[in-house]
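We begin with a single chain expressed as structure tokens, specifically the form predicted on its own.
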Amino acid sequence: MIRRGLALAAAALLALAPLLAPPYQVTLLLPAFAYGIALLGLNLLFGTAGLLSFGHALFVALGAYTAAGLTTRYGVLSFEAIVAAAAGLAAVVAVPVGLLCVRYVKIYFGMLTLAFGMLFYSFLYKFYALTGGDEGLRVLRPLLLGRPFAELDKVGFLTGPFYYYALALLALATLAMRRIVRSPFGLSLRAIRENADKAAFVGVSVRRYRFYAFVIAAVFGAVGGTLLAVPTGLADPLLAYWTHSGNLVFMLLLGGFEHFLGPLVGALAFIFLQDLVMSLTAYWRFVFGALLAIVVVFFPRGLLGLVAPERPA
């Protein structure tokens, strides 16, 4: 009851922030929402599945030009279709990686996943024609339930419509992986995570499983880079680079990997921490570095850890 009383009073406080917090405050969150999103698809994989992924950012990078292509080269732009696009075009390219990556555990997993998130990367840097090479890709205002809000300002597009359409995106996305997550196939990928040769022995199929789990966090991590291009108004290739896989994985142990909301905690403290240490100092990356070591050695269950210690059941 206490956990659900905290999630409900941190909701009511992101539902209030437009009205209580100043606009640059609130910018910070968007990312935060698009973070979560696709941590609650990459916890599925590492917290639920036990399998860590380094290439996770090859899907938020492909959601983020999939809004860029869509709305710069075809005009569409209600974002209901290019979060559509973006979700099928990830699980279409999440099969065939997938099929060979789960084939592997362990760092042969995490080695895998990175070579091909690192492949997509030089392919969105050298395929000037199509991607726009090191520029990147504009991404242009969409339309939210099929309106411009023209009348609006950026700021005010962002901190209003936009703001509350990334929450609720994020609001769905959360308790459907709950649901996903509780579910009889979320406690067979909890099964294999604990003993593989166990879950196969009583007639889990191990392989199919983990093969599910990677195409749902491949649909969780480009529904997220929609919302992560369209403050920025940018799709760039560093989004694919392996040090962006890297900072969702700091994410997800700030957070706490091993808790539900782990990855949505994780990814506001390191948006807001982020911009603290960059406030700060020109090492801020240095400064991340040492933080993250602190967090492994002193809270290896993160930040929620912190407050509930034990493994949900």
Given for the second form:
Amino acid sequence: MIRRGLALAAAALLALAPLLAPPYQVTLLLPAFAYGIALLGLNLLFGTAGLLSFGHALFVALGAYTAAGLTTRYGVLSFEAIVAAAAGLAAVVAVPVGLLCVRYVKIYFGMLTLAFGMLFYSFLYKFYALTGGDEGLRVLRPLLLGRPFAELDKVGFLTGPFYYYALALLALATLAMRRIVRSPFGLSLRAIRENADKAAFVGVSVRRYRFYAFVIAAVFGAVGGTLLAVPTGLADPLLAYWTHSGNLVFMLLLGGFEHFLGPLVGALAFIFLQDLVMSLTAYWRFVFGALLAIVVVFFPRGLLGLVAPERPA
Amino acid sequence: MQRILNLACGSFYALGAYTGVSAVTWALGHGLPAPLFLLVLVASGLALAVIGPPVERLLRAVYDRDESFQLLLTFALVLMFEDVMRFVWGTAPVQLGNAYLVYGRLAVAGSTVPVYNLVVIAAGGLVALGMGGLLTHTRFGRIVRATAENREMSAALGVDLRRVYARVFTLGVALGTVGGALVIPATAAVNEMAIDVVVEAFAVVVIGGLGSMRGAFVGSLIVGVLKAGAIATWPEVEMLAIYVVVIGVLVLRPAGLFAGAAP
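Having seen the form predicted on its own, please provide the structure of the form predicted in complex with the partner chain.
Below, the chain from earlier opens the complete complex, with every other chain and molecule after it.
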């Protein structure tokens, strides 16, 4: 009950943010929302099913490039259509990739997903005519629910309609993921994580469920990717690079992968910390590396693990 | 050998490259005859191995945890080393004057090859032979192989696991730093070196098979030939081809081409 109250209070605070906070802070929330959605997917794999993907950035980049390709190449500006296309494309890509990856667990799963991520990166980087190569592709301002909001400048658009659109999408994604995690399917995934042999013995189709989790995670990753690309206005190949996947896992661990809301907390904390540290020193990677090392060694349960030590069901 | 996938190996390589440049520039400035620069490179690489034990000490904290955490800790090291290099050597590429051609060129089969390339190839072969000899013909090598095979058993038989791990890791660091130092006359040291090299090293290790020395050697040949071949014929697929092979190997023979053939 308290937990739910806190979550609702946080949601209300986020809804009021554009009225209370300066525009810069509000624009910082946008990538945090985008990463939040992508991390919900990543955490279905890691926190729920026990599979650590080091190639989740593939799907984030896929979403970003879908937004870029549709707006600049095909003149599709409806953001609903973009999100739907990104989700569909991610599912299509995730089927063959997932079928291969879920045959393995642990480190082999991580390596295989990393290899696929890098495969996609080199495709984005080298096929200049199709993807813009290292310059990437521009993302034009999309229509939200069919409305262009032409009267607003860029900041006004991002901190106004687009902010609420992203927040609504995040809320939808969170609710959808909650349904998934709490369903019998989610329960089966947790059983597989704890003991795959036992799960198989009581009739859980281990590989098939892992595969479903992989595809769902991919869809969440791509939806997050579309949101990520609009504020920056650019989709570039580094989105698919392995260090980006590493950062995603970092955010998840920072928030706490054992908690359902860990991904959202991690995304928020990461973005604001990054902004803070970058404003203080040019060597923010060093600070973040040290921070990650500390989290991994001393606080593997992340920020939420500090506040709420037991594992909620 | 240690069953740790170290993402930071690329950082050691880059660190070796940067230090190599500084050491050689310094030595040449102090009147070292140019042809001796190779020795300086190797020495600076070996000297850098001192960072091995402290890093290993840090990684020890997660030996017993899930591999995912080991992977993440080495990722943290990658981030930190990258900024250390940025701090010390700046963001501009660092290059070694004209040491590359000090040894002259050689005409081989119609094309000219800088002799230095041959030196590096020879050094690679020597290291491979040396490692093979170390692992198969020395007491230390036997202990390392036994530990890799079954750590509880070798601990029960009186092997000091901590010392073995510290030494193996330091040896790995030394190979990385010397390797980085050796390429530097032919190329420039750049900030992105570490994270670019590690994916190639990753490809090599996967193709060859984790924990197999012979596999690593063959894997590096495959990756090198594949890269050169792709650049010569269809440059767009250079990296693509490598990852296709990596995925193929992981899917068909996840333990690598040389599984079971480890010395």
